[in-house]
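Below you'll find only one chain, the form predicted alone, shown as structure tokens.
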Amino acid sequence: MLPQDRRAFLKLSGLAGVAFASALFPGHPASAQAADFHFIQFSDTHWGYRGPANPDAEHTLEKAVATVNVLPNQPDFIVFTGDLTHTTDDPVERRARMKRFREIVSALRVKDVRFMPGEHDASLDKGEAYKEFFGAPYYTFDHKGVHFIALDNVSDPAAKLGDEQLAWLAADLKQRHADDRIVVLTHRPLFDLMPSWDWTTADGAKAIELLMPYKNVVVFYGHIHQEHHQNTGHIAHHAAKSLIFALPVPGSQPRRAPLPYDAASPGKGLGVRDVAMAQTAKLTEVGISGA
């Protein structure tokens, strides 16, 4: 059962969402080091987008920040899994959008906020502007017995992690035990979801191969602007909805284009994710519809 304040969060936001209650790692009891906590995943906020798919795009992120700030049970941290800003060919405008995005999210009560680039942020200049504002595009951190790995599969225009990052990942994983709890954060899916729509990572299979020896791995990603769940072996991959506009089901139409705005249901297809880590052994998905 979801705590009432997190139910209220998803309802107050006016967005549909999925919360992962109970343990992140089904079938494996939590270790003594793994304490209860929850974090919020925002993805694909596309600050700077202007278009019919979201007439309120200029204010959506501000409203989401305000909603998080009134949660009685604040998350331990917040992660933005890419496409913080909407793409632009103008490097001056790109930096202006990143500056404004950073200003908006600086109002969050939770100060442990993690960022990752999306291709809209990084592919045109190989992440140069992104690094000026947000630092390293890939990194690790640990929180209450869980090891988090943020990967960058967008700064390379070819949608690759690249040999250098894969070697870095391999070196990090060598320090882990086979039963360590590992959460991987990416923007693009690591597996081939829909390559013709750029919903893949060219060398993602190599990353999955490196992760396979570890029993407790889950991947959270963005990019596809919709909820999607898939397994590669025992590794579960969960896509997050966008905060700004929805995209169609993979292969459901010839072109990948934003779904039309529905004035009768302005939050339709949009969402955030609340991920709860608990010392239980079952993963439960709970769908919450918008207010």
The other form holds:
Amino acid sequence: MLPQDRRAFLKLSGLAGVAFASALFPGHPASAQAADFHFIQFSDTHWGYRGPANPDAEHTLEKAVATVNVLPNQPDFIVFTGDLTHTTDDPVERRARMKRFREIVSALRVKDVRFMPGEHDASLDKGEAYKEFFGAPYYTFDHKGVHFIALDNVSDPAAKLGDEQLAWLAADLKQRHADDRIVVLTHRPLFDLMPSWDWTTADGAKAIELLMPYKNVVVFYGHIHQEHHQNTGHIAHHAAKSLIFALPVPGSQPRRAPLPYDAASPGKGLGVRDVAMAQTAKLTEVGISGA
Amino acid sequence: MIQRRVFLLAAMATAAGTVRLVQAGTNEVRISAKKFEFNPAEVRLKVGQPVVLVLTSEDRIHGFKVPDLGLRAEIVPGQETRVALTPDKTGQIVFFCDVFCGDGHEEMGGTLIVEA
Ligand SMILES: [Cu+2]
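Return the structure block for the form predicted together with the partner chain; the form predicted alone was the one displayed.
So here's everything in the complex, that chain up top.
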């Protein structure tokens, strides 16, 4: 489906679709003959959150699953870029939230689903419960000519990738060619988006340095609960919306408190993202029906 | 711990743009951390006057990060973490906990208010 058609469909179906029209990869497409595919990014679902920023918190995730399930053009796979669950000090409750989260998302029609931790999932127990439910917190996979790298900048509660993971990343990148298409998935921004709000990764600059020699790198992340697009050199970083509540534009208010819930438009600021990877790759923000 | 303190002193001298040595008898300001607040959360300092922040924790490990001064430390229960600085201009400088500590961590922060 061409991006134009997709927008038309989203309008017809009453979904709020806004295309972010820019080439996904800044360099020339490394393999123009690579098969066309798309994936969907979910982020910051915070299952278990209760609070005024989303009085409908118990249903938002189910609505997002239902919205994606009726998309006529189902994605090849779905990624969740962290904060699957909202944090709790109680290890039993943490596991109960992860279990329920997993049940809800198992209703997705697409069965190829990849997870990453956020600090709410992993920082209090260094990823112990997360690994029980979702496996390795950092890993790679390949899909139709694109190399995906999931990075974990949350299992260390001080928001570090750590030397071990950086060495692993360096070893993985050594096997790539300079013009390979590489997609990095992670929770926190790897760059200093807003240090005074702690919107950064302590040693993220080291990961960016390792990625710099590669011409076709794009990063998708979450954590900041809003759409955001910024480059470090030729590398584009795209933050996704949350599925629980929106956070303010960086620096727009003194504190990074959640934006107030708007009963008149409850799904405002929430959504998932479709990423179409082809010669004219596009990002499309998809609102949640019924939210 | 000793090594960390030395590092913080060096970092401060650079960040504050001053070569002034921290004198014995420098003013100490105690800041206590617990989930999810610093006490006091507002600390008044005088410009050009060396100060040592003495950080302690009542419950668990917290972080103390001051991005504008290029400074961070960890606050471990049962220990005093000492951070020396000499503010070189007036204004407000934010600090916050950067070690995720639970539901409320995002609100754990404070302000250094530097006065003439
Ligand atoms: Cu804390």
